[in-house]
Amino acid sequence: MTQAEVDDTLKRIQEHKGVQGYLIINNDGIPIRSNLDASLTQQYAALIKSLSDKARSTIREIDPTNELVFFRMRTKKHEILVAPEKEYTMIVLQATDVQ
């Protein structure tokens, strides 16, 4: 992707309803792109790296030929959606109470 197409995305995203912020993480969970404040990118790519890791491991396990594309978290504050790629991985913040 070029950047203005990761910008166009970047800009999609926000303007969705209930989305409070994304974040961008390399493979080794250091942020490239967020929009929310220092400690919070922080303690999201830290976290949202080993938990991811592991999901992927665990669909590894049981089915060697299957890979984890997407997952998505519901909390009662708000939804957490984790996209791992390659390269990097994507996570979106959104609140729950959005009708």
Given for the second form:
Amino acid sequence: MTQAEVDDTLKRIQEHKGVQGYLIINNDGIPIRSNLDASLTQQYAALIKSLSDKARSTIREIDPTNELVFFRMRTKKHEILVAPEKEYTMIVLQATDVQ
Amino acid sequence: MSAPRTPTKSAGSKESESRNSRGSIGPAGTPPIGSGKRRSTAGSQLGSPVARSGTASVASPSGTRDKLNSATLKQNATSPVPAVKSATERVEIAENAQFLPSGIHTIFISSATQQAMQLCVDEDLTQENNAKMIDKEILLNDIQTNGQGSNFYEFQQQIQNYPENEIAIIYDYDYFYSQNFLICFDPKLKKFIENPPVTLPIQESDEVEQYVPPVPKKWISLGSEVEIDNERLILNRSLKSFKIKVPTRISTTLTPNEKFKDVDPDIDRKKNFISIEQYDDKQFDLRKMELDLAIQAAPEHRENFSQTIWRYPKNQWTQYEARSFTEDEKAKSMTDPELINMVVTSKDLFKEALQQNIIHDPFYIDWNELGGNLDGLGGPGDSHLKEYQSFSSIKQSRDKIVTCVQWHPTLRGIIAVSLAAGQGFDERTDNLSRINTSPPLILIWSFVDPIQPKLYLEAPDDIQCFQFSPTDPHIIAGGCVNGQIVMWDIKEYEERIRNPRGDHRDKDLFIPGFEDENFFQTPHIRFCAVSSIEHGHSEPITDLQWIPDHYQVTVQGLPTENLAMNCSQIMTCAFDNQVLFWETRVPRAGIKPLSKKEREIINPMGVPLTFKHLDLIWKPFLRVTLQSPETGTVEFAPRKFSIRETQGDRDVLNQEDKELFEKKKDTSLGQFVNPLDDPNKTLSQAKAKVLQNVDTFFYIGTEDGQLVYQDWMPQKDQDSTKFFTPKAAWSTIVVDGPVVALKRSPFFKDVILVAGGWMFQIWREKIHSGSLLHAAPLKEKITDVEWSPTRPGVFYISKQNGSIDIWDIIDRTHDASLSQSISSSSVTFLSIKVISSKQQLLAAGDSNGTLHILEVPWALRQPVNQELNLVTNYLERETERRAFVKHRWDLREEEKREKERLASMKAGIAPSHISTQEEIDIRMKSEYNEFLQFEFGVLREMGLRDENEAPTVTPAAT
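Starting from the form predicted on its own above, please write out the structure of the form predicted in complex with its partner chain.
What follows is the whole complex; the chain from before opens it.
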């Protein structure tokens, strides 16, 4: 898989109904790629990163052999989808009231 | 137990022996080794005789064995009972015996037996070496030879049963257990006696330990030094030193301001110094030599609390910059295979989640959307209007009808009612010459006092309509029957209105000079100004409205922004075919404030001078004269009008440049100030911008039941260059009587409810092909209508028979959902007000001068689920239907034209169509064919022709 295909995948995710944006951050919470505006990116990167770390440690505490793969947060306005991997984390925002 | 034993002791040793042995058997059953528990309790009791015996060596009551050891060296073995011991001691000794382990018994051995058995005290046995093993046989022999005289006789059975050969005899040195010897029948204890367990601790302490200096072992490395090295903190930069300074507490209270100075004692000795000389007090000569003192040492115990304020230096703010990558770094990360891998693996997860949300919303709560209002109209809930209060003034309301009802825009529970005589035109003209002693009034009621109105507003003539200024609620404008506009200013009485108390004792509320007669009476307030008779309406004013505060109308009819954001213009209409616009503000600066004296001269009634500049000279600044589009027909006599803009609706401004307003918005008080107070407040709207979005078209309902769509903006006549009102854009007769109400829906600006006669219709602005809703005529004449302010689909219709119909177009559109009788006489005016989210009041005035306040039930207040959508859809549907109807009209029109053309063609009288020769030939030919057919039919009936001989019809050649 090349970078072009990554772009393609991201584009496809973006094209889903109600998707407001995505961002990819590294393990230090530094945004690598985002299509949100700068300040929002910064906020999501920092805040979601700490949340996902906490979530991951929760899962690991309960069962050390387990691993957090994906979590979704439903809010009044959006749904935040987070996929924390070892080195990178991907976040997608989707509007809740798609209809 | 000790009381009966004491005489036995003194009586004889044998007796006491047997007693003691029995006593010691008593607590048997506990093994000697396990008796440690008991020993601890025993120890404290054992302690006292040991101390008394004077032997220092027995300090520790650690075991029976120690006791036995300690009891060796006593010399008085020959005497069975120690003579020196007192009775109480003996009792204690006897008690000691019971603490012997089971299996050991006290025994008295006489000196003869001692010698025979080599048990001689101080020879064979000493205090230290106090035990001896005696062969079982020897003891049994002794019993046999001596019989009952043997010392061992009572233990014969136990000796015989003893499993081992040797029995331990222990010497009780100080008669601790009441006899000089102890005999042991327990083999375990015997072993214990044979081999005493440890050396005595007292002997241990005697030994002087020699100090041997420890020799360090050779250190062998196992790798820990590396760990230590790793743990070591190595500074790779110089230590930073911070100086943290806590501000010292400087309190003025702690360091008082007093200053001390040296004073010379010689100068003012008498003043400042009192010398107290030393002397001996004889009273204390008796010296205390001895003192009885008792001190109880108590452990010191204190409980203390203290709360400290934790004032430590801490960082309150930290500023940092979010880390971010440069473009290169980002690009580099993007090529990271791990990132690519992450995107690949999480792609499906995202896709699944995203699609799931589209397909089904798991957080959708059906119950919420269901809406709990099953008790809507037609349901079980109460949906009837409830009488909340009613106001009727005995004096003022008689023979009067309520012409208008207005709620106070800001104060709660204040409502104004205008009363009029309700005479017809003829009656009025008849009564013109009579002097009316009681002027017509507007009554201002408060909910707290349903008996007496708060204020009476006097009017020059009957008031048909009035309105509070929406931005300055103390200003009231009213339209008179005589065509004049009347202004009141009740600013001075606002406190009185607001005051919930029924009695009005507050002197400040009264105008000077009125206190005496009117002290407890409702004040009558004279109007401030009336408009000029010549320039105003010549017929009764039927409708009056303040122009919303967000725009104003210029002399040219242009809507411009209102920089003051205050309502200052009034729009009125009357039967004299006119709609007039009035300006209330002072036209120009330069009016000098009057002095107080002048004011009193001009103003004997104490009327506020707010509108002095208008009184009797007030002219409308814009006239809209209504003309019918068709010449020769009757002109429109407006009765009600409705403009598109509503008070408080800032949409138009939002569409315009918003910033301009925010900058200039004047938040000061209302512009209607008494010129005495602020003469400089004048009309200065020089730079006002024209608002393009304000619609200058408005609807007028006329006396003849017409609905007229009219532009108020005057047009310039090409020839005369004069401005005149354009002809009505559209008009049609909609209702079968004078229009009594023309109300726009509070939810849809372009939806108008028009009522008059026995009918009402709902129209939509600019859809002039017909009404959206057209109900069948009611049985009673409609007097007024009112939209519900919270339910888009509900409106109220008051009728002449005193009932109110409630229509809910969601429920049904052909008939009223509910009809309720309110009054015995005709309901004349409706006005609704949202008091709070839980209360809505409908004011209904009737033709008896009574004002009914009705509480709107929950079902009529609370919109049903999706009501706005439903009503919007309904109106959209109806609008579409109108478009369709119009389309069909056009079609039908065309069809009709076509039909007419054909008909006329057929009849041959089409004047526009002259047939050519060919067409005449065709027509003649077809006529001939018809004749042939007819001939054939006749002949066949007569039986002259056969079926097969039908004439060949030659088609008409073209």
